[in-house]
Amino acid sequence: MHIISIANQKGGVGKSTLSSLFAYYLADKKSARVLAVDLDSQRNLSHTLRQCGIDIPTTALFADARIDLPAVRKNIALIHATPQLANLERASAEDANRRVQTFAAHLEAMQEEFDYCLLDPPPTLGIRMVAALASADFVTVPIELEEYSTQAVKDMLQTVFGVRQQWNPKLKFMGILANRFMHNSTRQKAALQELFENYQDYVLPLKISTRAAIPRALEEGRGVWQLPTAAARDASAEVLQVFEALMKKMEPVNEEAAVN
């Protein structure tokens, strides 16, 4: 199972957006089994992916009991946040190391059930955000193109660069997507231009623009190039695009794992 995190300490990116088309995706297109798990309290991913739950509540991830895990009868599989999520946050620097390597061994023990997991950690450095990048294999950063979200980019790098050194040094970072761009925005535009002159080396050649066909897919549960609209076109070649993108970076570990 390859463990992929999306994430941003930044809010209003569309991570939960970028990680419910991912899955969809996933199952769709590579036919592969897919776990979705939302770490996040205000619950966009499970709202999206409602129909997939499999009554697992992600505070069990946190927790010492054993998960036994459902009978899964569709591609992707969802562990729901709740608010309780939260309170997570509260806890000791000694309760918080323990939390964080709990939630990494119940993911290590569904490996076997699964070919992907999608993390989608809150929008703020706390526990959440650290287990999550603490136990993923890949984590990929989307921005929105506005003052806020670009000054972030340090704060975030910094964060996965941080958890790489101090927990997983396997954790490989695939790279930050310019989402939900305008192409009628002077100012967006410019900001991506700075974005690629600062950080060329950790951007994605690509981008996804805000288009309303994305959130129409996602509300009647299936990714944008599965709607029969002309409308929806522009839009899935860029996701596709995107996501193409980032199995490519996926590979060398795929190939590795193929061989043993």
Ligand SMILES: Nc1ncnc2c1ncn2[C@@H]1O[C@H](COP(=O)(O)OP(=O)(O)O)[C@@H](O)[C@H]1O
Contents of the next structure:
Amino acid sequence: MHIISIANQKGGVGKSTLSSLFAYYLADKKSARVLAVDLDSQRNLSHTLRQCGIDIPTTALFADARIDLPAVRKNIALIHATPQLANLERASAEDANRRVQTFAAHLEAMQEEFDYCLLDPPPTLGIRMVAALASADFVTVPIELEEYSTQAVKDMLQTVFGVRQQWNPKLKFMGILANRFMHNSTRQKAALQELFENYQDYVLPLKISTRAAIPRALEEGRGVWQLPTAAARDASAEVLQVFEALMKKMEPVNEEAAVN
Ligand SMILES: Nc1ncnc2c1ncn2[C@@H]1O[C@H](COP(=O)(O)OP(=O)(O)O)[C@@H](O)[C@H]1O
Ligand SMILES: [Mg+2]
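Which structure goes with the form predicted in complex with this ligand, now that we have seen the form predicted alone?
Complete assembly follows, chain above in first position.
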């Protein structure tokens, strides 16, 4: 099971949107068995994927009791958020470490049941964000160019590399992803250019524009590539390009080829 987190300490950048779409993509286009875990008490992912709920709350992943997965599931299984999830952030430092380990151990126990696991953390730096990054194999950071600030990007990179150093040396950074791009904004075009230049090695050389078809598809509970409109085709092309790039980043590096 590949564990992926789409993370940012900022809200409104598209974490939950891209997590839902990626879940649909993996299930639809790759026939994969997908586990989606909503770590945000705002519950956006839980709402979008509500048809896929398996009646296990995310709080269970932080508790010691054994978790029994239901035998019959759809190709996407949602572990849903509840308002109580936010209480986790009040744990003492020692308890916090134990909870992060418990979360990782529960996911580890589900390795054979799914091909991919998507973790949608809240927009705060706390236990749940650390748990997501400490358990993930891969992370990508969506940003919104409108509010793009160099400092915010630096802070998030610091978080990712900090957790990697302290908790999870296997964590692979797949790159910053520009989302909600507005074509007709010269300011955003300049910001995108600047991002590509300043963070070359850390940015996916792609973008996803602001497209009404994206929230519309999610409201209907499907991928944007399944909407029949022309506007959805443009959105779909961008989204699929990004997901294909992420799939490439998850391919194992052929070390022999790299050496020779
Ligand atoms: N590419 C996009 N085009 C149009 N709307 C988008 C796009 N990405 C995100 N949104 C919208 O922006 C808002 C915030 O996105 P969301 O995924 O909830 O962000 P986060 O999980 O980072 O807080 C939502 O209303 C969502 O529908
Ligand atoms: Mg969200």
